[in-house]
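A single chain comes next, written as structure tokens; it is the form predicted alone.
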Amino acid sequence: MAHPVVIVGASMGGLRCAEALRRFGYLGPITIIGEEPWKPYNRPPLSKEVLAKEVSHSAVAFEERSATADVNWVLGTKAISLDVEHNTVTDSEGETHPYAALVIATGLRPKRIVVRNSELSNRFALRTLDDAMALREQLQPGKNVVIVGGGFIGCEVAATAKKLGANVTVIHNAAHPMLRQLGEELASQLQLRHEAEGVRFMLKRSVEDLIGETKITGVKVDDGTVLDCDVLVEAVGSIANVEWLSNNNIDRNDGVLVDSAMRVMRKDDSPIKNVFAIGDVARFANPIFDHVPRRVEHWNMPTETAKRAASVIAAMLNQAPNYPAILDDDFRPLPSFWSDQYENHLLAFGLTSLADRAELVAGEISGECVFEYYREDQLVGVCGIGMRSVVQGYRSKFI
């Protein structure tokens, strides 16, 4: 074979994927290409328990298998365009880099906020180990920090900096932190239990301004309140990482779409046989739910959908009589999310977003609970706080 499998994003979906390639029999050469110095690492902890303890590279890093002993890594270097027609990504070094298949895991960058005076120090947002290196310095006893966005990097990086002794203020432009995700009763009841722990909301507002020279000092709300600011946290969204791919035809509308074999689509719906996107920029359709493609930033959508490409790019490049049929196996991944906040401990499954009500079913709402979650009668979701094992029981629910 000339030209190897060549994976951009050096990510947990990119490693997934490598392992997954060998265990489908792929033997030949596999190039994962990064933007950061770091070989795969799990980003969740970072803004839970890593970050409350000394961050490092070592307390996050993947186990390296010996599957994927002989991968080529190219780190600290970044896809900067893409050329379907001849089969190569171009990086910011300037190399080209040939390949049989492509499997695209770029992921996702923070949004930031625009103001006015924008160009302050002591901003942060938290996506990568760098970021949480840098944020982790910061967070001491006393520091006034403003968090902005109250989903839940941001609840629970306000978790993680009360528990380490500073002041913490989250500014949200919804009525609860996390009503998204949780709906109004779960999450007012988060709310609740980050306030007992002395966290400051602003709700239903956002950030006009930012005071200060050149390092933050306060922060400016709609509403004319000025708040005292150390550190500022922003947790306002994602946008995917999609730009290198342009003048390639490829539907990049949030993220990149893709076929239930993980393929990359073309504008005009057709997919591109040896393109392939896996992670939170896989835009697809899952029919536990419904027919639309979605991206979704689940943690377990990674791994699924890495094993899914690799299951597929396998067959092709080992030219499998079954290939065909594997392209047509129905692929029904079930969200999964979990988070920890204090001594709440948080695990979904299904798309809870989805919901247009939920019910409690188990528990009590100021103690261990389970929610479920339902758009018109079917089951999207549901999410406990603690109850793991009665949680755990409804993954046969979605199958």
Contents of the next structure:
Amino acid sequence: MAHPVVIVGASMGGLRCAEALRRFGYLGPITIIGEEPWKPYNRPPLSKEVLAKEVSHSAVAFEERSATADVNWVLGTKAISLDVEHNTVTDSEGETHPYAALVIATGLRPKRIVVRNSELSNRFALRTLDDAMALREQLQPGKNVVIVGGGFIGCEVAATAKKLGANVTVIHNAAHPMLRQLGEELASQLQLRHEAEGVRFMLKRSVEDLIGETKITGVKVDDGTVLDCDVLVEAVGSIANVEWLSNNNIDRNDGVLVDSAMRVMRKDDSPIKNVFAIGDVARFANPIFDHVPRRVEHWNMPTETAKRAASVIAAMLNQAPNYPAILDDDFRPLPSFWSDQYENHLLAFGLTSLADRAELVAGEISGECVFEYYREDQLVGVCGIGMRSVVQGYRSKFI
Amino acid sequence: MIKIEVDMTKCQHYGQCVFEAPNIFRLNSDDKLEYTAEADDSERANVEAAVDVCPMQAIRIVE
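Can I get the form predicted in complex with the partner chain as well, since the one above is the form predicted alone?
Everything in the complex follows now, all chains and molecules, and the chain you saw is the first one.
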């Protein structure tokens, strides 16, 4: 029997890749290996509405489609090594999986802060469903919640924790929360809206030390302030899960470098024809912006890159005559993100973080508004609070 | 025919679906989502793409 397409990573990207393989006419076996015990689920609600309610797999699970009913799921199992010479993946149970094509979709894990007393309990990060379940139990009225990191996840958790009645302080290393993505004007406006809800910000600050015996009771900030703390949430960015790919001559300096067909690149800049990377872990150039390979951690990227990889894999394994043409297809997915914080619904397209200036183009800063983001004269992004139709209207300017 | 359901308790009217299946989904003048609940089979691929891009995962194709 033919070897399967093996997808490592049982998250949204892995699932969408399996579905797209079927849609593009690949009928052979598919194996999906995932470290978490759960079938794929949607992560963004974990910091938003799900965290405010009862957290469960069924609340966030992706609907299963009949096309992928015969996928072989290997869950609760971690891929630990890859051998691109022999086309095999070895998992944490010691099993070796030969593949016809491999899809690397191992995503990210949260960075943690480095401090003394790091063994104290009640430190949380938020990436997985299990993380959200553990954190949800702790977010109770009156609890002192300290969030390190004022990016989107940190701010969403702040809004949710506040809604649940906790006392919330955010320690952030920049001058405003979400500054890198939103620019000064919009970021400072959102800061005001958080402050109006009662969230306290300590800006251009970092954690110096954690205080407590076995459980955290306080956080010492680098200006000397000591904050009471029952729950510490660390939202300080992520690290790509690429360690298991070692010894394969793969460029894995910040994620995995791939070409426009999502094929993994060797260090000598040649693609490995049957090894692909998708989602948060894939670093690729997007001609919408320039030719610099980047990892883009926006929610729609796993789906876009999964479909791209699947189109190439299906054509390759089916020996389709148009395989060379499919390899050469243009790939320019438009990044998109959204965020819900209180009644502020943000929607953005492009890569606003590339911008050197932002311009208010619709609405009013105190209410609903839309900003354009420019890198020199190039429009690189748009972001709105509300005003969906206006923001949506920008898609055609990028695509 | 396919049947389409949108969970309006989940939908936040982001309108991502509108671009994948413009014959089925639209934002009205108040920026609220409206949709057609039944469509021809030829729309299936578009509606599946709309399901994929919905940030709230509020869209279902009822089999």
